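Heads up, the chain below is alone and in the form predicted on its own; it's given as structure tokens.
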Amino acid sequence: MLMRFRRLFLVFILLLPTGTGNTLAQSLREQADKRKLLIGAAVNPGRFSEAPYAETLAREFNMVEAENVMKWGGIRPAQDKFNFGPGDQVVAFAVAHKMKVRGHCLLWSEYNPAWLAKGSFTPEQLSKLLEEHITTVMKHYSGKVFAWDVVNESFLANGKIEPSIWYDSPGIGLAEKGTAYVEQAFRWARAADPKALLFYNDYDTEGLNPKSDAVYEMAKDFKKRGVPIDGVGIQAHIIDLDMAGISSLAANMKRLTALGLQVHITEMDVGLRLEKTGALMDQADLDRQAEIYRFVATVCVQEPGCAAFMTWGFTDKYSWIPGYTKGAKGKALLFDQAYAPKPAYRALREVLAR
């Protein structure tokens, strides 16, 4: 009888699932790393000390950016005055954890500190602050910050060029001349840190629209000019659940790529509609969320140019759609605010386990 129990006890330990095959019980980066695959997150450094916020975030995670705090909001409070610390928080705590840093980001028209928003500087003493500005912050993380969005949402929903401090209000020099300004941006960058990948970023660029068009025919330009981009971020926010706004998410991705570039989704958040009190609207949203991740995700794995799959957080704790929307919307992250995986969380890591 003893012997019989043995045998029976060896047959079935032989049958329990291995650490390799029971692939849900591993994290999104367990699963991304073999698939070579950057798995990311936006992060807030002054968090780093809540123990289930950096936890979750170095196991689930490969890389990560820092939401504000190397913009020039963040990291240039004055002039002559630059504040390296937090991003420097970030730096380290990727170190730390084996993970890869992207850079967020050299030039947006929002999220500039008052001093330059405010301050009345003539087209040539704005193209001088810019250039120092990309010099100085991109040599400072040479060889820590693998990839920078070097220029952030310059487009309108119709495809021509915003107004902004950076382009004619006053601009660099380069107003009423389309993306000359953000070709001079592309080539500082280069000049500053050779080794970086430099990307274009912006939102409502997931499917075939006006605004997606006119990325791609600068981009498209710029890589027969020679101009040195060598990628495109999708951001990836959507903040309802219909899907028509990103169905034709895979071709305009290929026709990215085959431009030579990398494409990476760099700020993806699916806000569900709220109640009054902050609850959900409807639980069965959860899994309409969760559809929507699978379906970005699934976009991104199938195509070889996809590098890098990035939320905007990772938490709902700290998700800034709630703000955004006056509490209209939230809960758009991957982990609820108790820092447990939702049904967009389980999604995403079937499609990496594929």
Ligand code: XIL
Given for the second form:
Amino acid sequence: MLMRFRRLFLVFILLLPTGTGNTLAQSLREQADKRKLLIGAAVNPGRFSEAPYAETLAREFNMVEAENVMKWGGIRPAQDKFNFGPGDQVVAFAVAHKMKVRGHCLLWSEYNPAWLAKGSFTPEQLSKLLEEHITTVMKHYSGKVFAWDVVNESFLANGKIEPSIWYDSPGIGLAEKGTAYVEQAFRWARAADPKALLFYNDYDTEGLNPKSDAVYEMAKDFKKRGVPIDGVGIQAHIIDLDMAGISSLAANMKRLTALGLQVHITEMDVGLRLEKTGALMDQADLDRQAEIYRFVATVCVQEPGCAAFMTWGFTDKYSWIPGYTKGAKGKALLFDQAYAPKPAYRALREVLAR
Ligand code: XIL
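Form predicted on its own already given; the form predicted together with this ligand follows:
The next block holds the full complex; its first chain is the one shown before.
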């Protein structure tokens, strides 16, 4: 009798939907699929072997993006050497779980390998290197990566172009010519993979401000002159819990989509204040965080041109925020260190369910 009961109990357990008790309702992914919305997360393929990491990712998201392994610093260990292995693992995971892959990124002032950042190249050499890089990487992932952040973070907060190796130090030969170097990168990208969607991606560009104005003016100019650009990525690394800076997100998104561009929310996280011990300073911040996720996701689902919503990682266990803020902030994502969904997760699910 006891054996029988045990067997029955086992059958009952096996019939329960997979995942934790908290996720018996539909996953983010199921709801996003119904809306034809892409819901994604930045990933590190080195974690795919951790079962809850892989399970949560495949269950909740229909898109992945490499957090680092497709950047210059990950994919190009030496001038004459490309390391596609880790990026290929991201693609393989996506194929196995029927997810899309977003590419990040082909030109950035940061995360460049030392041989590039500390090398001494002429503008002509840098120009050749960049064209070769964009072409080689995009051709390798052609048909696998559907959209690329071609250029990442080119503007300062005041809307001026940020000095960088690609712009003016020494640049690819278009120094002091404003967004001409960005334009050149987009032209090479279109030639390399005509089917991939090409994005410009930046941070602190959620609301209307001098920086998002500069992004908008560039996009408008590119559209007018036929420079190939398909979308703008709004990173959404949110620092202020008061939402002041992001309250005009809808207006900003609208002016971009009115140009015929897609918008993707590309790197959302909301870092919370931490004690020295790593504990939350204020438990109520979890609810404030949930409201910020709710706000951004609501703006996205209400704007037809907002085609994707992505977070920068998905578990607090592996977020870049504690490292970046030297421990001052953390717990920025949808799942806690143990992969349990947080209030932010539930808020997002409510938005997608509506
Ligand atoms: C960050 C990664 O999360 C870190 O692991 C890495 O050390 C530095 O880059 N904006 C971007 C991302 O576009 O590429 C950055 O990712 C976070 C800010």
